[in-house]
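Form predicted alone, single chain, as structure tokens, below.
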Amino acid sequence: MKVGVVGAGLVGATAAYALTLRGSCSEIILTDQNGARARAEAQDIAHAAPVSHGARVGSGPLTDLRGSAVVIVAAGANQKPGESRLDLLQKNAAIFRELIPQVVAAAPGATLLIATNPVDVLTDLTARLAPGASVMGSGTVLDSARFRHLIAGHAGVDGTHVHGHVLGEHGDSEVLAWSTASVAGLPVADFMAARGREWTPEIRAQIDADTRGAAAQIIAGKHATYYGIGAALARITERVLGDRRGILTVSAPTPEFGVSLSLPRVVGRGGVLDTIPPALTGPERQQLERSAAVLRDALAALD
């Protein structure tokens, strides 16, 4: 029940904090090229352990990842205002080419959970750099949570009772699969009608725009996003550690599309256990194909 976190910046540290508060594991090790930052974050998070679930939280070099069941990789450059996730590709790919072999050497049996953006292309790169390893990316787990949150706000219900998937790229070409969306088992429009709540094409379009634009809105206001992704990473990690067999839209190499992208997948011990192809409408399928094409073009730029 040991989890390693590589990269003790805002995303990595917040993921470690979420793991601690949720009681997701028994031990967390943070590592970063800035050792002082990793030590400080680990010390700060460790002080929350006695008033939550008592996890052991520490820091150290990459070699201390030994024995980790899951390693969250959150190292790399941050997304700046006005910068797309794909703009980050070249600099973070260079970091990964040096980092990933060291992570695999330190924790050869771990599931590698990639959080660094652009997450889909870096998940693919990691799979190339670590052949045979269990690799997945956080994908659109956060985007799907944003989608559900916004629908829940209009429905006036708890967001855990809203289901729906965002597919494809974690980025500008992502696909909001409205055909998969439901509230309490009903299609969204039917639920809204049953409760007498307003539901118009304009509201649906606003949810679409707000889901896609959430990261940009947050970055414009406070320069980074980390709470939502930190919680999402903790949830994915729990599914692996506990062999929970949860359905999550993580990113993983997908031969059908020739690239890593997000689809509903069964996540348990060992990482991705199966992929569940969603029943999409014709337009949604076309959007997914276009999203895959965007990612293939980005991946080709690395070759």
Given for the second form:
There are 4 protein chains.
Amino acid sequence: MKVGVVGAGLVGATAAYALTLRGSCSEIILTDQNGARARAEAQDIAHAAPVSHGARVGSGPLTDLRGSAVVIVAAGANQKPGESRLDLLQKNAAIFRELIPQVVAAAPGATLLIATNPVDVLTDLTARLAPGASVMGSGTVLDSARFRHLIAGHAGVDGTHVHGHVLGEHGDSEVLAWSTASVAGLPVADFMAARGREWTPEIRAQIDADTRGAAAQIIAGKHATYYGIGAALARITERVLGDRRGILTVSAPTPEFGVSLSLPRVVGRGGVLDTIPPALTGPERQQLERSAAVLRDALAALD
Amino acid sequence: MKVGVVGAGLVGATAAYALTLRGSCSEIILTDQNGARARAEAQDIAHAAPVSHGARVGSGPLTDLRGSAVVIVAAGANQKPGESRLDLLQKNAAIFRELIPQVVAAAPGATLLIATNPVDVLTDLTARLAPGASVMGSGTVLDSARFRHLIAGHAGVDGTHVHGHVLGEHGDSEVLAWSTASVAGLPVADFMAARGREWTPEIRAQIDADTRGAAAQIIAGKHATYYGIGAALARITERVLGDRRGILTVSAPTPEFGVSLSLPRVVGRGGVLDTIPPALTGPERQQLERSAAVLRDALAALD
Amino acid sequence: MKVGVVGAGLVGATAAYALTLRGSCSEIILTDQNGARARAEAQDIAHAAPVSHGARVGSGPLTDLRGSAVVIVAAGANQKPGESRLDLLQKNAAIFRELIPQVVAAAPGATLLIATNPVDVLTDLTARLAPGASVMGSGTVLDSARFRHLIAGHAGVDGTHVHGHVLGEHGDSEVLAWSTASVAGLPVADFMAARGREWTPEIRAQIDADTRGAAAQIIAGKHATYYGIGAALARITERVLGDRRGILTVSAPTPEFGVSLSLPRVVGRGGVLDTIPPALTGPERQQLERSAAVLRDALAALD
Amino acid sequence: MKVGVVGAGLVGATAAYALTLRGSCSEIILTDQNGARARAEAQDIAHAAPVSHGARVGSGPLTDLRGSAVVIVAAGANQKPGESRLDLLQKNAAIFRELIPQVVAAAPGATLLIATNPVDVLTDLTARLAPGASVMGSGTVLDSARFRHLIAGHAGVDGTHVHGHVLGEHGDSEVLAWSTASVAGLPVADFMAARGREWTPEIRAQIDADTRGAAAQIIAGKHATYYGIGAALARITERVLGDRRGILTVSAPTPEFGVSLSLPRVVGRGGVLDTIPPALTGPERQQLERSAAVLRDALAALD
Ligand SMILES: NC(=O)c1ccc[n+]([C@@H]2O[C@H](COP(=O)([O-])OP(=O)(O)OC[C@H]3O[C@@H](n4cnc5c(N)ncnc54)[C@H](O)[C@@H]3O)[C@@H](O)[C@H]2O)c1
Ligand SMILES: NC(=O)c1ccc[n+]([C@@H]2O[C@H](COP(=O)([O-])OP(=O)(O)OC[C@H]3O[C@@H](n4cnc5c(N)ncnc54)[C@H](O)[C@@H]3O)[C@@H](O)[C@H]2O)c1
Ligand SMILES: NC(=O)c1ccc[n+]([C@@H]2O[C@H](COP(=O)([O-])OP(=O)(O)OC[C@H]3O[C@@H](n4cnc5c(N)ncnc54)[C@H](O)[C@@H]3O)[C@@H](O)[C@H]2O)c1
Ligand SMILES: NC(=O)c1ccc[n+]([C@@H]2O[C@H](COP(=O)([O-])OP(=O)(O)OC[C@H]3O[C@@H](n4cnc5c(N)ncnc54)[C@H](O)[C@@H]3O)[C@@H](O)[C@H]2O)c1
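Switching from the form predicted alone: structure of the form predicted in complex with another copy of the chain?
Below is the whole assembly, all chains and molecules, this chain first.
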């Protein structure tokens, strides 16, 4: 199966590297307005061949996306110092208006997986630009992974046993749905008690802050984030390629909220197969409403 | 890392095959009173070399277990027609009384992972025969996997998102702790409703019956079970080798119940690191007590 | 991607287990005239779910093969004591005459991968019964793996660095093409010298005998062989699914020899993409001719 | 098993990412003079947890290397415009003189795997600074992978079937030992003929140039190389951790040449277990001598 990556920057190339090392697909094509960079990234990744499970990694123009089952879109800019989020949105929206129609023309049946920020608004924009296509954004898949990883660290257990959703916007207004969090099926506090681990409001607040601040902390230390998001994009892609029907908090157009945002969704062949509204507390529900409102405002600014 | 397998029958050899295909360790040694069989199984598995991640698979006497980090014990008989469970227990207990001291002498630091049935009683017996050693039984790890797999099938989602424990005896008195079951963090019924799947007492009863009856159904069709248990043994072994701290319903001596039985336990280097008592309903708790009583009676019959 | 398995016996089920543990495909369907066995095997394998990368494993009638990219055929009998090879051939040929048209009707685009013995003659028969279909047999893929594994053992290196082909019939007349054998690019004797390992005509003869006798040795110890062949079938299947263009000594109709036999072939999407005649010595070439003659006689006996 | 990474820059962090995605070890510790960067890289990688096979990724001071079986050293500078190779060597040698004794003090039993350039000279320096320790450099492992990848591309086959060594210095004087190159056991030209692929001196020269120029081409397009080398470091590390006895062209002190350089070597637990002198043509041998001379001069410049 073939996967396309549009935007061979740090995020797009890392996703391609993760797909390669995991043997998720048999062919990857990187495309970028900077053709030399796409070529160099593809070559660098291709040299991992001895551990690549035979994936063929190449680069080319947008038309080479033909036949892709999934196209990851990570093209665009990052926020520059002094630049407002709205400036960034306008800039990346302009890129998408030009790119998306060409992507759809080249790979009409592909599921489009958006990573570029602001990811929720660009997922909405993509859905408009590609009516009828399967579209989703990486949303809070990475944030949910960070949330669970931090809880697992405190619990002293493997992260696969921790459950918990981050919902809404991938950004400041995101909702850490603590009421959905559990370890090995127990409420977090009960698990910590059973395991004899301290569990205080301060620790919870710290996890909350570290989940929200993870990207900023990493950017402070290394100027960008890409390993976590690259792995998340590979994971979402695999769910589609293998029709895995995994549950992931991807972003997708949500009529109830009038905007794309993250909710737990069943992801398989063809993209989002279903959405599973979580059981939230009243305050969580209000936070989610507020997060949706933030996104609706941003979307409105686009028009 | 080295893994030993004592009893190179269907279960032991399948566990070795699963370890080999998964690249779980670098060396596997199979040992059996039937040396020709152990040699043949090792050779057959070794011919999977092109997909084996370099694991070396060999066979030899018990003394070759030396240096194993984990020793899987699957030696013994299966229940014969007309034979009572107690007869089987006496037979396999006799084998263990002879085997276990030799295993401990050969691989003093190893974690012993018991698969032979009746697994809970033999785990207790092993703990007595190997005082101070790390001992656990595969217990209901496989039953929990079957339980989750059946729920996942109805829910139409990947099994990794289903939680739920089977507790107590690996056998007729085992407890399907429905109160611990959830899909993507939601109670099963709520998830089914959200996903628009039918969920009736009949379906639940069917899953209950199919979980309990899985081994019997498989044995009716193919005379033995080994793929599921082989994979379960590989998975438990990996948790120990990699110090993964996964939560698995392995069987282990449990002072509170005076017997070895399955509860959710944290498994890592050195075996069982912790036990996490689940939050059960009153009736579930009573079932668990009854299951423990069944096991205590069996254990008493040993003395 | 979907893989079908016809004949859910030891070989077919082990291939399905290997595909499941390796995450080679997203769906596997087992079919057997003994429907209860196919169901039981599928269930046993499905219980490996926690380590299965989400593959769905089921069973059903031949019509359920629909949509398979590869169909592995391992249905048929093994040689019984007192039964001649020709008797076995007639028996399995009868099964194939009934089965193959139904397989092709159910999964018209699939690559058919034959494992049933005598595999070369049945590959030929299948090619006749399914004109236009992509057909190959597991041939000497397993024998080549055994050959390399034995050389690697003597060399004290990982088997991936050993090259060497077994050619011709999968059976007594097979050709161990020693002239094609090398370790890390060196002739075997040179490598052994460089590594300070003994390398005598006796050792070579022993490897020769052990390669040829491997199946018989294993059958003496455990009554059947299935782990090695199961892994080989998974490996061949992966080459097709992922269009890997691996080089494997599969069996396929070979006009030059007027029969199906094993030669190094490029295997990718659509099956055999190319055949690479190896550079043989005169005596090896003569052995290969004789092996082909043996197969032509067997084939003639079919008509 | 634990792996340490000293120098959490692009190369060190990518190696850690590759180890994580491949499940090569259970614990990774990143250390860097820029502690904030090491922390940020470790966090970013740790967020790949859902696909990380449970590896724990952290950061800390050099003393946290304690218990590592392998320590990858990728600390140091890259060549700056206007800076001579000798300047770079002096700079990185100064770093090593300070670092290596601390690494050895923290992880006395570890195999040291050097990646920093110029990798051969620094491997020599490390061997002097850590007498008695197991030391090797990534050498031409990556160059050999590139060489094979390019040949495989022309041959239209999976790279695992291509053999061929790049020897000597990891740098301008490196030797593409064409006489050692083969595809599926055939000389390259013979394979191309058999497969009907063009094979001219021009194509060979292009592969030669592209292998030598790969790093420069990639750097032109993306300013650094790290995916290929990261995968190579993970692969070498796995050979040591799993005692795989793989054959890799790592760099190691070579008395015959009076310097560290790359030759095919058997790599397993404890590092380099053996060196296998390849059968070179006269001119190749001369090139290798010249390459060694270049390295001896560089090494002399250090003293
Ligand atoms: N969703 C998440 O969780 C998440 C995490 C990290 C980064 N991101 C976002 O991903 C995006 C990419 O980040 P990055 O670090 O890879 O940036 P980068 O600057 O490294 O790469 C962006 C690439 O996009 C290319 N590009 C720009 N316009 C293009 C066009 N019209 N056509 C084709 N290619 C074009 C650029 O040439 C560049 O190679 C950013 O918007 C960033 O905010 C999202
Ligand atoms: N825990 C589970 O969930 C589970 C599942 C399936 C089977 N089992 C149990 O696993 C055990 C093995 O089942 P199997 O199907 O592999 O049986 P099997 O008959 O195929 O293999 C048993 C092997 O044990 C060997 N053995 C017997 N006594 C020995 C001794 N003293 N020393 C060394 N080896 C000895 C036999 O030679 C034989 O090879 C049985 O007790 C079975 O009930 C447990
Ligand atoms: N190619 C190799 O290297 C290799 C290696 C080992 C075995 N084999 C061959 O594989 C074949 C299978 O061996 P096994 O050990 O799995 O045998 P087995 O007896 O365990 O299984 C054979 C299965 O085929 C089924 N079957 C028979 N007729 C059928 C029909 N008409 N339709 C559907 N299913 C039918 C049987 O019900 C049975 O389940 C044998 O011919 C054996 O010689 C080949
Ligand atoms: N062997 C190969 O095939 C190969 C390939 C690519 C790069 N390299 C080499 O790898 C090295 C690293 O390259 P990179 O791209 O990661 O560079 P980088 O600048 O991204 O990272 C280097 C890191 O080393 C750290 N460092 C410097 N001095 C240190 C000290 N005294 N203690 C601890 N950490 C220290 C820096 O803080 C920095 O984080 C370079 O020498 C480069 O030439 C080798």
